[in-house]
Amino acid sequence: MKISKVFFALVVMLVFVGSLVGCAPAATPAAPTAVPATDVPAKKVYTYADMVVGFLQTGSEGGWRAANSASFKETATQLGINLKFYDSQNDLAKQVAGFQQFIEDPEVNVIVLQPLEVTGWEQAMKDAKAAGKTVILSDRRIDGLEDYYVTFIGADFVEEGRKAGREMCKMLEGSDSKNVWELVGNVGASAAIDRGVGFRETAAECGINITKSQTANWSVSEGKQVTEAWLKETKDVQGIFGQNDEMAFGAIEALKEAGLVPAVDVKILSVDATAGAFQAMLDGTLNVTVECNPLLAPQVYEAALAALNGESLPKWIPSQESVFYADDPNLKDIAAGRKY
């Protein structure tokens, strides 16, 4: 009996000691070892001085193009941009070759393309993207390939054509016949294609008949030659639509030599609104000109800088444009204030 009491006492004691151990506070875990911070270089913020721009001009076919080239050169100087200028001489093969030169040039980080034609750019665009070049389209579009360029900056050529069609309708209102000749830019150029589409869209609304349409390659001399050939066939024409000023100037000369009075016997309408067009309106040989703004460089360079710094841009940034009339009483003052 004594042994049982002793054994019982020992058991109680062991249970009591075990309970003390079980209620002891858990050991505090060791603090994690600090991981040294990795040095992450700050993201480069580009300025205009960091930009090296390869600019591909179509050629030098007239006043609009001269003003456009001057805009890119003068604005680059003002902003401190390194501009590498390439004249494609209105030759698509040369323009594509120039584009490839800029891709291979390690200094160039921006390529500004004013494409001669809407097609033929797939491989060049893919090569530019693979080389990490920022590509911006200016003045003219290409077909598709939107994933390979940042944005297009330029006019709505279809709307320019629509404006031209509306103005021709106004000029020929009340005319017994509405036969119109169209002088077209170079085949394959987005400006030529789209202006033709827009013109037909609105000209059809007033019953205009486009009885002749032919390329004159944006040229004064070819505009004259084409119009001369047409005039030898017939003089049944009430209006001429020149898709640029220069071709309209050629038509004006051909009409004069054929004994017709430009802007009176035959209404003349052009696109671009260069200084030459304003002078022709002041001289009374051109009725209307639809503006296509060539001073695109500030918008283009601003977009290029934003793209280099990772900003998102719309796929099209339109330029602002107007329509000008020979009978505007303020025409002389407007012409005096023009920069091109």
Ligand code: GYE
Second form
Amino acid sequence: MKISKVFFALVVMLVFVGSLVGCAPAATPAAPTAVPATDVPAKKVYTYADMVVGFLQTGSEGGWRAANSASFKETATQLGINLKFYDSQNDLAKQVAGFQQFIEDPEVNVIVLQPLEVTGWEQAMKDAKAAGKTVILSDRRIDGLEDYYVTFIGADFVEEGRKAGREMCKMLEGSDSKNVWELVGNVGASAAIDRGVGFRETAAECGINITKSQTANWSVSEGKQVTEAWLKETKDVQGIFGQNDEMAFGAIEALKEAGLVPAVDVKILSVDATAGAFQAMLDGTLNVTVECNPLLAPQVYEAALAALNGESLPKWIPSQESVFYADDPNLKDIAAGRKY
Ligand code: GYE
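Please supply the coordinates for the form predicted in complex with beta-D-fucofuranose (GYE), as a counterpart to the form predicted on its own shown previously.
Shown next: the complete complex, the earlier chain at its head.
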């Protein structure tokens, strides 16, 4: 019995030692030598002072564009951003060339593109990514290439078009004829393409007949020339939709010279809601303007800084907008409070 007790104790001891050896790793690796915190490079946190923005502006075609350019210049000064401003003079080839210049500029870490047209950007966008540039679209979108820009900050132009169609329907309610003429912006621009899509969606709901549609390239002079030519063919028109304020101003001039009373004989509706549109509504020559906000710089610079600091952003950050009416009793006060 004594032997068995000794044997049992020996077995228990051997099992206990084995269990220790079995759980312990074969060879406990030496703990890695901790790197003193001071030797790990701290992740850089960018500030606005670190931003060098290459800004590709479309041109200087009207009141909306002037307010938009001022927004980017004034906000850059306020935030201490180094802004390199490139005027593409409404020429796509010039804008693509300017984009390449910013890609090759070692100082530029952010490129903000306000694309003249939705296509023509594949190579430039791929080159920018390869060069490690942060690209943000502002004002207008491009087709596809979502992997090559951080985000698009701009209006929902289709919704602007829908609003325009609804307002034209309201103005022509009860009219025997609903013939409407459309003055289109630059045909390759998302603002023109999408406003046309939206307008057709809601104008169709009330039986509007778009009897004429032609580009007038966002300008007063071309808006007038196109409308004059149409009036020589017929005066059977009940409404004119200008895809921006300037083209509507040109149509207003043409109607007056043809002996028609704008906003009375022919309803006039535009998009942008610039100071000129508020003046035309106060003068009684424009019925409605759908707002498109040009003051995009604060949102764009904020998104650029977030992107430089590695934050992820939605692919589209829509700007918020309203609609303004000539018959609004508060129109004068609203106009006085506008920034553009
Ligand atoms: O409506 C027009 C300008 O891209 C939203 O461009 C902008 C448009 C605006 O020429 O006035």
